[in-house]
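Read the single chain below, which is given as structure tokens and is the form predicted on its own.
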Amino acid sequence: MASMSSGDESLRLCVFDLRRGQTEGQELDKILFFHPPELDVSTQLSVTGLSEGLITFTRLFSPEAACEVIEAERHSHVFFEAETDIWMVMVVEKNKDTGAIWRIDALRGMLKEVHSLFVMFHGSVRALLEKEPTGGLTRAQLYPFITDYLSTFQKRSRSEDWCCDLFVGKKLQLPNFRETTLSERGTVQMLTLARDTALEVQSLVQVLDSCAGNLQCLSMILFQDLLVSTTLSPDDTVNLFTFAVMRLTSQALLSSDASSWSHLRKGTGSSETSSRSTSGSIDSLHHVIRPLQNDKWKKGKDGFLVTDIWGLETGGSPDPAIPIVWLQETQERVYLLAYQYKSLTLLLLLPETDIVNGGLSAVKQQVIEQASLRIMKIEEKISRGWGGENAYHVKGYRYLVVDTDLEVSRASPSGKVATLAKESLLALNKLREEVDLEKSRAKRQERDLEICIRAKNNAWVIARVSRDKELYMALEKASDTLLDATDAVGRFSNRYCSGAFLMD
């Protein structure tokens, strides 16, 4: 991680609406979020004004796709149009001496991720602005949500459960090239199952569906922080998977307990909080939900996870309210039920409009009665066959495979990636930047691509792109020639990727 002070020019992150604040003297109205919030108003307006000017200027030459990044001498300006005229901009300082080296697409991936998570819990930013045109409601939800995302972003190793806050003291840490080179945000990591286990999981999914009776029931099953099964669309799967790994899985609950010392949570016991507006005043008029708040989920005696983030049930009930999320594919609100047995976590989603009084309790009881025994057996079977943290390590290779169509990735274990020399990682980072650039130029046209780079330490770093699949690899055997390296990639492709990356 590369550190950056929140009070200097190292990082600025803002969300603004181009449709607002167009009248002189009302420019501040366009700002919906700004980090760091303690910066004076003139500085905030300067950053958003410059960003708006760059967007307007680049649209003269590319009306359909405005700027994605502006590289200045000392800063990189990363742009993401989250919704029509709703822009997120991250300004990061360049400093190779401190290891502050980032791949632009990795930074944009963070912006995309936090927006997708926000929409999953709150709906679109534009819908919130239309609901309450002053922008107070939108700011009240955005400020704590993005701050919680930044300050409690989880980083885990399967060998040891530990949590690294993006905020350390008053410094913000962004994942740099060491963390992002062989990983892909916005994808899920799948668990490979034996055929007989896969059939048992499929049978369990059918049982879970029957537990809902006549209700439509979507489900997701995870083992530790790996996806086992899903009946959701790819986009909804990615969003819910990201949240589950961050807050719901057995790994997440352990990390949450271990990190309860964080100074960020001292004195903030309630999940309903006021938020800081752009002008620095406190807005306490809105009911604020903080879904990403850490240390808020616990496992109940019946195996279901509970939280007070959404308050209490209506009608004077002492029971915590059941979380509600938005599904992107169907644009409907669904209740989220989470059940956990050891390392297996099950998520059930049921339409809010179809649930009558007592309906969720009945579903939970059916899961306990009809599915709990199957869940126990599947968890035990998967655990016996699980290879541990290095289950997907391939000797001699450090790799990342991405299927952009299915939004799935697989990579070398983080502990193995950490053994790569800095020169190899920097070369890989440069390689991925080249591929990002080529993909941007080609847009959505299918194109096969291969790039090989010899690093300063004589390692080979190789990228192969074939339609919707991508492979990135580092080979640190110094005696290898280019032919040796390409042959090694071919062997890997044949054995682990069904020949998807063979080049003519």
Given for the second form:
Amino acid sequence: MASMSSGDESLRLCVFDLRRGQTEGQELDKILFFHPPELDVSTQLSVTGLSEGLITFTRLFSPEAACEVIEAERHSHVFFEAETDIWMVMVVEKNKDTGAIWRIDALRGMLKEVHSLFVMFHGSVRALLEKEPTGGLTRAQLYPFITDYLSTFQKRSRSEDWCCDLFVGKKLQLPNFRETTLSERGTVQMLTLARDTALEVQSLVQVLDSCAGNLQCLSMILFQDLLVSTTLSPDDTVNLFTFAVMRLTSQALLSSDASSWSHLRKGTGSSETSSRSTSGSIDSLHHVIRPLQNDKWKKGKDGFLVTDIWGLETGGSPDPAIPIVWLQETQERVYLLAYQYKSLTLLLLLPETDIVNGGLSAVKQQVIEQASLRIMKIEEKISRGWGGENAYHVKGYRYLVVDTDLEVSRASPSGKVATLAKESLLALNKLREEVDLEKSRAKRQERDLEICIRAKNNAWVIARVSRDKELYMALEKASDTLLDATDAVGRFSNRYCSGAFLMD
Amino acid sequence: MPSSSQTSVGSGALSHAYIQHPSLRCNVPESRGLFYDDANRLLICVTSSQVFSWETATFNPDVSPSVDSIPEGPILSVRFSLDKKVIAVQRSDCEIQFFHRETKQTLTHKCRAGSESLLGFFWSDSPLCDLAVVKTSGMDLFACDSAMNLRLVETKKVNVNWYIYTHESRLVLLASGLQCKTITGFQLSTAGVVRLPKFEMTLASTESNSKPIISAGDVHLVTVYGRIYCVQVDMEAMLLHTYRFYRDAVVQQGSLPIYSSKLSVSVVDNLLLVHQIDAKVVIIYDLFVDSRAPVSAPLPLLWRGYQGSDTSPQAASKENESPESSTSSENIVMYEDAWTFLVPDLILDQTNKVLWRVHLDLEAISASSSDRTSLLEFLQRRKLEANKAKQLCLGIARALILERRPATQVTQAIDVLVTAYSYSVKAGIYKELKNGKTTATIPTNDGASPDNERGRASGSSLDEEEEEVEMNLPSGPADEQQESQLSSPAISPDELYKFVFASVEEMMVEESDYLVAIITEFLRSISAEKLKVDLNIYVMTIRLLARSKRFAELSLFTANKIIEPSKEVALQLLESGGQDPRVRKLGLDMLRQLSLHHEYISSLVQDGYYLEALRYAQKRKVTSVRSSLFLEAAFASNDMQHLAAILRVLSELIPGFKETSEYYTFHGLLNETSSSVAV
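Other form of same protein, the form predicted together with its partner chain, not the form predicted on its own:
Full assembly next; the chain just shown is listed first.
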């Protein structure tokens, strides 16, 4: 295989299993995923070999947490142990000129996220490997999944020439510091509701629950890209929220291309995807599902979202099959029903084991009969009270507030963040990196940090950590003194964070 | 348990309406007749020269009648003037005599003999006239001064066959025409005399040449919910037609079926009771609802000894002592011919010379009703026995929850109660009872046999529930009093919390999800009506959510202020957060938001965040937290640097701290442990 590495050196991503390929000559068996896939086997092996070596070495000193990152002159190697002995390693090129400036925790956040999503749809990698020990199935699932995931960022930056097919040899682009500095992966963004609306929503949640009859029905409601309500555990909420924002919300559907849907209707869009795997076997035998495939969801006439990603209903029904996801909290497989009315997206999760034939359509019917009117009213009510995309903009501030316990964050709208000077963002990015480091050092200890830095362009970049709440901020008022800056943070904290950050 | 045979006739019989001992006895020797003055609510018994009158409003059998002497003569009807100073007696079809009770002055009013005859008369409180005299030729309106001079004010010329009038409606209906179905109405209200549009009553005729005639006894004026209706018997069609009077229109409102050739009506607590006399049953209708379905199935009117709930030994013995109680059941024949139905809720038994008041048995009605939502609406409209209705409503709400009815059903019920409360507050009807005893009363199984019957009919859950709750019903008269205090059965949100939610919590431990769902709907309902509720409901909600480990919702509930922040709520969050630090954090955040500095700092220290706590104390200048808390926490963590820092901060924060023994103790400890740290 010819080396095509030159164009793709900016990003390498691999997933490997330390328990596999222990004997010499079998090393290739370790590799479960490698990007770019066209990279020659020896290079792939050298990347994983190096990584494994580093892991083994660092484990000598820190058996609990092996290496997290290796900073080389031109590359950063980011390590993430997704499951025991299953590692994800990302190698990124550093280049200040092209803006290839990364915050390691943000990159690791991506690895965590893609893994969490994978587990949500496919179950754990380990379980897949145990089910099918050759690793063929795992590879067949991982390959399109991670590629689909990474393509999401591609699309955001260059929506014009976006191609929905699995691309080979295309350069993947990771979200850079402009996107990651004032955002936090692995958190949800909440919509703040007035009390009476919140009560209406809660009442709706109960109606949704009752739509499943005696079954337990978990639910999650989003308004645009914001979470309105959830009955899921925080971790499951984050995963499902991430997925919904990527593929299901009204915006996600809007941006998807209608033409790809016609492609589906012709029936050519079979989900069977043969993928190149490093072991060289052809995996067309495996039923590969691409849950993150873009442009595959459509709103049906009844308001429910449909997709053919999961093929058709068994038993010759022409209806698309309903996706099933794993809940982390309960380790339960649940059907995922998505209903949409204008900006409101509702996800219903029903235990797979309890649903008998036709049970789902009965639930759907109930939702339409019992809840659709309320959904309409609530959408109307929320829309009326919604301040638009700049609703959470605070004049003069560019901020990010994270509650790590609740896995919730709120930030300045991206349009407003984009107005920041590059220097401010870079300084803040650097500051976050410092804080990340400090946080990992101070694990389990009382964390209380307060850092104010004057950037080259005279902007103030500020980080404030108080136990489980973090605040990052850029203030671009050159004339401000340090006192002014801390005052501004104090005011912000009192006004928008219920005084969580006590300023000296 | 009191024996049932003592308390009711025909034990085991179901009934929704009853008459009850003691009756008002009006047995006067040589009685020549019994009359009822509905304007003054007087029962009048006349002898040849005397007028005995009893107040029926108080319905006290122990009070003796007032007696007036009048000249001898025939008496066709008697009515006291509205100030009760004058007694008017109709002597014949052309003569009315007036007697002044104080001055003994007498006046005779006659109409033209031959050409017209007197049908009757009534006193009026309209500004125009004081007396209306109805004759075959029309109605004369007279003003009457204190010297009893009658002055004709106005004459309404109508051919009149018969008329009906009730003082509560101030409405007089004059019937004319061959079949007496053309009705002219006047309302002699305080606002003046209003002539209603003339209207025709509906009368079916099976054969073309048969011309049935409506008689005065076929038409009844019914006043309910401040509205005036007229009900009219149509024997041919076996229907009771209803008409509603508006200021400028008379609108027919549909018809009720008739099951008897003799019929009369009563109104009790705004409900229409149609006595099907031949069938000896009474059917109850609520004209408030559009549906003309009866409130409950036809059941006989029951005679009861003492009121079921006060068959306490004292009450029983009182009954035995009283010579008046000798009316035994043998004497009472239900719906006998000599019964006269008086407006609105009285029955005069001419044979026994006793007056009964008709009562409703709300418990029986509730027990036989399956649609609890409409039952609650029905009970919320009751005024006469507001307390009983209220307790029944509370019992129903509790039962709905304890029976794990679908949340939607319970929600509907709660909505009814909350809306009714909101309405009564806005209308100024509801007044909070300060008397804790009354609000604490619980609907009790009063032990009378009909209740046992009902218990069986409705499923036993209600009864079981009642036994668990301490009974606190005072006996007879006190109960009456308390009921009269309560003018509305409306239930405040606080009472709903206290007597419904809080009281079922213990029994619903396993179903906290269900209870939370219902509480949420309750909160939504009171929020929609812009009402407030005892914050203990929030405390309870937190407890329930934490119990079922629904962290996501707990977090949402507090974030969106569905659970309104308060100190109590925050403390409950801290307590429930024993298992889940995230819940505890919600409590801490709330304390901070509420600026409950002392509690916030203490909780922080308790959680081991003593540095943050001290920092906060320093910032907010809070000195109320015991300094030893910080010092002990730091000492326990074995961090001497922290201890030193805390000592220094406290010295600055608290004046004179350096002189306290605490300072010396910890300063000494610090020096002992580490001499390198300078303070």
